[in-house]
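Next up is one chain by itself, shown in structure tokens, the form predicted in complex with ligand ATP.
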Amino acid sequence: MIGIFGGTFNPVHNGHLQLAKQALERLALDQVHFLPCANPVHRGAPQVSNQDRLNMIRLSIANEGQFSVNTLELDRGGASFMIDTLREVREQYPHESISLMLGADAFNGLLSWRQPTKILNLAHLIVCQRPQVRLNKDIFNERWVQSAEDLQREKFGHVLPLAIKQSSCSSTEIREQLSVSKSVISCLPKSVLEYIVNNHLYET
């Protein structure tokens, strides 16, 4: 069972890592692919390079054997549509169960994505809570299941809300903090903070 974790990761933070670790354990995933987007569809381009975002993800998962980076969207370039990405992942893994992992804020915006219903023909959705976000349970409500066992019967097509230990980390807040001071930022892995400082990222 493969977990796909898409995002801008600008920068990757402990909330991302916590989500991925808990999903890996609770759903007994074999692997989690961190999949940074090239150009996010719903917001402006990140102010750091793709290579920097990629490097920071690599540093953050260096000691996690079941985590890897998937550069499919960066290699494709242009606007990153998850439906195109999942089609490619499905071609690569035709017989595996695939789960797209996302936070409640991202899930709530899902109907504005390209071909949202077709996404469920390719993958399950694992929706993790995020502080201050009320999950919209009306989206795909006929597809919801309540347990990891329910998910395991099929290779795609269900939505599982996953109660995880919540983290208030957010890339936006981290970028704001970094533009003011480089002092300890508790949401960042040490190696990522060092990379940011050494490469003068997010200084303005």
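What's the form predicted alone like, now that we've got the form predicted in complex with ligand ATP?
What follows is just the one chain, with no partners and no other molecules.
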């Protein structure tokens, strides 16, 4: 089973890595693909280049054999719509169970995405749950399941809530801190912090 973990990763941080590891272990995923978007539809464009974000992801997962980076959206360019990406992923892995990993906030806004109902014809949804965010269980209410085994039996079509250990790391706060100081930041992998400093990223 393949997990798809999309985002701007601006920059990738330890919270992202911890979430991916939790999903990998608790759902017995075979792989997690980090999928950086090109031009996000629901937020502003990243202030660093696509190549820099890609390089930072590669550095952060260099020692994680079951993590990889998927460049479909960067290669395609333009606005990043998940339905288009999942169609390409499904073409690449026609016989695999594929699960799209979403935060609770993103899931609650899913009906504003392009062709949301068709997403479940291509993948399962893993909704990473935080205590302070109430899930809207009216969304695809007939598709909810409670175990990883339910996902493994099918290639697509289910929604699984996954309570995760929450990280305090935030890309927004990291960028703000980097704009005023280059001190060591506990939320960043060492290799990523060194890359940011050496390439003068996020400077004001």
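This one's a predicted model, so the numbers in the text were calculated from it and none came from an experiment. Numbering follows the first chain given and starts at 1. The term rigid core refers to the maximal set of C-alpha atoms that superpose within 1.5 Å between the two forms.
With the core held fixed between the two forms, S49 has its Cα displaced by under 2 Å. Superposed on the core, the two forms differ at K137: its CA moves 2 Å or more between the two forms.
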